[in-house]
Every structure is written in structure tokens, then in C-alpha cells.
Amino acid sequence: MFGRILKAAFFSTALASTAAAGELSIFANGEELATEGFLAPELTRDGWQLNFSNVFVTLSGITAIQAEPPYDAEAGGEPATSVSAGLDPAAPLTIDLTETDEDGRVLLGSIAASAGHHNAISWSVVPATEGEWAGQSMVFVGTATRDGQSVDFTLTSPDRHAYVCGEYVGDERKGFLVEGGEADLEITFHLDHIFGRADVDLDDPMNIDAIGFDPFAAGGTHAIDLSGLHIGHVGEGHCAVVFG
């Protein structure tokens, strides 16, 4: 049932009808930790291998921004927006970070946008309004293995978190849209900020804040508190985040 609702939300995202210079596509990416799992040596901070069958995230308010001056996520606050373009705000959009295209990403939608450099993006993680996981904003379903023991798990979070991010940081810059052209932006979810990483020093700030998997070692369904964790990024670029 939830899968059907997810697909309906996915395909309802349409190109905006406003006059604009080109097409801007926006993607979400949980990276290999979502699609391949936490595999050695990149186990969780407490040594668990995790394989996900689903990583559901519900999003709203997805807005591409041309900011001048460029947005400083470390300083926080609101960007100095000169131009913005958003996906349909009428209903939250639920996606599964494990169901990706050949580039390992999930298309959120394509919008008509003005020419220029879309060097910032904002969005919120919000509870789903319908389906099996209504009331939950993130749901992790999978199998955890350590020392020959395997358990099936479902972790649910109703937490709300709103992100404002600067320019995407990665192998190539994103968001440059020319007249009549196409460009893309990416929302990135860093799952190691939730579960930590065994191949990173335990005193690394990420591992200090991460929950790990030990609290859920019994398997089954558990609530997971994601408040205070900086999960959302733009590639390796940082975001300002507000919880609640």
C-alpha cells in the first residue's frame, strides 16, 4: 500500500507552467550507504552490517534558489534570494532512497526555472499524511548482521527537520542553468550521521553524535530519534537545519 502511494506522489511532480528559461531537475541521493548498505569496512560505529530494503523519506517545500551573496550555511538564517523556483507544494512527496536511477539518485521532479546559478536549495522532512507509515517522516526497513546474528528491523521517526543549504559540493558544480538548457540539483542524505561508521575514529564528531545500531539489536520495530542529527547535505556541502 505504501509503495503505491509513494509512486503516486512521485509521478504527480510536474514541470511548472510559468515562463522560464530552462528546465531544472532536482534529485535526492542516499548514496551507497542507502543502496548497498553499511558493508565492511564501512560498518556502523558499533560494528553492525546494515542492508536496507527501504529508506522512506517524506519531503515538502523543495525550492531551488539563486542567492546573492551566496548562502552561508554555517551562519544560518534565510538566504538573500533573488530568484526561486519550487516543486508543487500542495502535498508532501514520499520517496524511497533505495529505488534509484542508473546514477544512484531519485528524481524528485523537474521545474521551469530562470537562467542563472541556483546556488542554494531548501526543503523540509515532514511526516507522511497517508499510507502505511502515515505520521512518520523517515522509515528504515532492513536487516542487521553482527557476529553471525541477523535481525530484521524497522526504524520509524516522526521528526520534522527543515534544511537550507548552499551550493552543492562534489566532483562537479551544479545548478548552472542557461537559456533553453537543462541543469540539476541534489539533496543528499548522509546515513552515517545516524548510524556512524566503524572505519572512522570513534571520537570523530560524527560518531560521537551518531546513534549506532546497538539500541535496536533486538530487531523488530523501534522509534528512532533523529532530532539534532545533521542528515541533510548537498553532496558534501553543509546545510543549516531547524528541528521541530
Contents of the next structure:
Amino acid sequence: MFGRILKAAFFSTALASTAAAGELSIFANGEELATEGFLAPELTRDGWQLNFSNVFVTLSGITAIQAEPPYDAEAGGEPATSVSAGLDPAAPLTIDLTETDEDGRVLLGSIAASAGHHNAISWSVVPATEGEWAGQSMVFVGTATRDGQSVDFTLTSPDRHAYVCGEYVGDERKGFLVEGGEADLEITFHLDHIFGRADVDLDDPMNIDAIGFDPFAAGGTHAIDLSGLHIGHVGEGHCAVVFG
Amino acid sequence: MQSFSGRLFVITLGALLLPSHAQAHAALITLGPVEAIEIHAGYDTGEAMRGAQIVVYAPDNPAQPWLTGTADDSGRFVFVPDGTPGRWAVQAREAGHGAMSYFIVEGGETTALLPAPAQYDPLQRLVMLASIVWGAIGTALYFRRPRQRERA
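Condition change, the form predicted alone to the form predicted together with the partner chain:
Below: every chain and molecule of the assembly, starting with the one above.
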């Protein structure tokens, strides 16, 4: 399959600027909205249940950063990088957010990295250069159901979005790498920023900006415009994003 | 430790001077200002993060929570760091959104590291921010001077 083929090609190249001390693994996560779907009460903002068979995302330039001072995603711009380590930037990676490990994550790669706190990360969503969905950066394949009506859909986006994020925000802090140790980072895709959520107020900014599913209610293949939507996060932490 | 020493001193005095009330249950309160960190957690829409989960990480064990708590309805949370020098981190989370802030304690001085309020982009809705205000805010926490209000 498209995603698996490219996955084999990107297992990592270390670009650390100082001697490697340990192994840093980087994961992607589409949360349960990708793996389980939009299920009641978490339907789309316009009341659709969505079940995905594939959520393809093509990534490039995935770089873990030790930023000093810590990166301020609200201010945007470039992080003050002291040390960075990245996956091979020459090989865009397509993953399927529905094909996860037992923790609901997709391993992007493991790289040799320097000791310290990797408190920032950057990556880009880019069009795939080969495979079934070449030219598309995100592809959603699945079934939508509302009021007893079900339609199969394929939504495609060629949009480019570049993200720079600060520290992961979640149940635990991530990115602390000690000599000879292991650590991990995670980039998180919030699909509710695309489709909205019925269990959140309709006047919530997320729902105001979200597209919902009504525009695609006829089923079939549609282009979806993701520009302006803040899909990429680090856990619950927001990122600076540039489109185009 | 300061409160423990003060309480012990008072109990000892009571035993010496008030033998008929030697089992003293006197409640003693003393007040004094301390330097505290005040967090305001909210969204850049201006909406407060009501009841946000707050986690504080100290510099000597940054991967483990030093303090956890809950912000009030205005997104406010106040705590007193223990003076451990280095970079402290404060995390605020609510309804799937969260942010980290940092401050430095060094040489008895506290300096906010991130974020700087002037850097917020008001156009970026849904982006959560947490700000830190620090200084002596008159939080009265410690026992210092005993004052007897009641004897058992």
C-alpha cells in the first residue's frame, strides 16, 4: 500500500549537530477520531458519523529541536535552535493515521540524538511525490452516516502546511533524552479542526472554522481545502503554522 | 520548616507558663508576605480556562510533577515555588487544549521566560495561552508570630 511503501524508505538519518547520546523516537497520532472515527456524541459539527478506512498524511522535514529559550508557538517564527536532529528530509513520508500501534500512534522513525530536552519540533505536510495519491498531502477515505444514510467518501487535499511547535502538552512531558537512553516526541493531528464536533458549542471557534461534512454529503471523491485550519499539534499544544 | 519551628516554640511556652492548660490546643496564626507565582490560563479569545488542570514542574526533576492543582473559574492559580534554582515549567490544560509556560529562579530572583503577553496574536483563535505574574502578592501562608485565640 501507498503508505507502507514509503514508510520503509524513511527510517532515519541523524542530522544531529553534536555527538549522538541516545535514541529519540518520533510518533504521529490522529487520536481516536482517526482510529475509531467520529462516533456519538463526538459526531461532526453537522451530525455525521465518520468511519475512516485510511487517513493518509505525507510529512517531510521532521526535526526534533532543543530550543533555548523554549519556543513560543503563539509568537511564531523560527525557534532558537541549540541542537536539532531530523529524519531524512529528502524522503517525504506517507503514513496512515488509522494504522497504529497499541498506543494509537504511528512510528515515524527513531534517530540518534544529543542528550537534553527536545522541547520543540518542526515538520511539514507536503504533497506525496509518488504512489496512488501522488500530488495529495492528506487523503481521507471512509464512510459517513447520518439519519440512516451512508455514503462512501474520499477527500483529497494538496495543501502544504509547515508547523513549528513548542513542547508537547499532555499527560506527561516528553523529549528528555539522557546519555544512552531513549525518549520520544509526538506530533498530533486534530481532525476535529477539520470536521468540527457536535458535542462542542457551535459557536466555539473550532466549530466556526471547521468545514464539517455537509459539503461532501453526496459521497464520492471531493477536494477539501484545509488552508487556514490548525490541524497539527503536539499533544494538546498548539503550533505555529504557515500554509502554502 | 518555618511553620514547624514556630509551632513548636509556642507549645513549649504554653507548657511552662500555663500549667493548668498544659495540653494546649491553641490555634495560632501568623501572617507574612511571600513571593508567589500567579497563573492566568485562558484562550486568546479572552475566554478563561475555567477549572484548567495545572501541573508545575520543578527544575531538579523536570519530568515529574512538583505540584498539581485546578485553576478557578477565572483560570487563576497561585502557588509558591520552593526556591529551587533553575527553569520551572507550568502546564495548563482544559478541554483538549493546553500550553506550557516557564520561569527562571536564580539568585533569589524570579524571571518569566515564556510567554511574553505582548507576543500574542489576537487573530489566532482557539490558541490557548497561559501567562504568569510573579511577585510578592501578600499571600499569607506561614506561621510566624503566635497569637492565642482560644485555649482548651
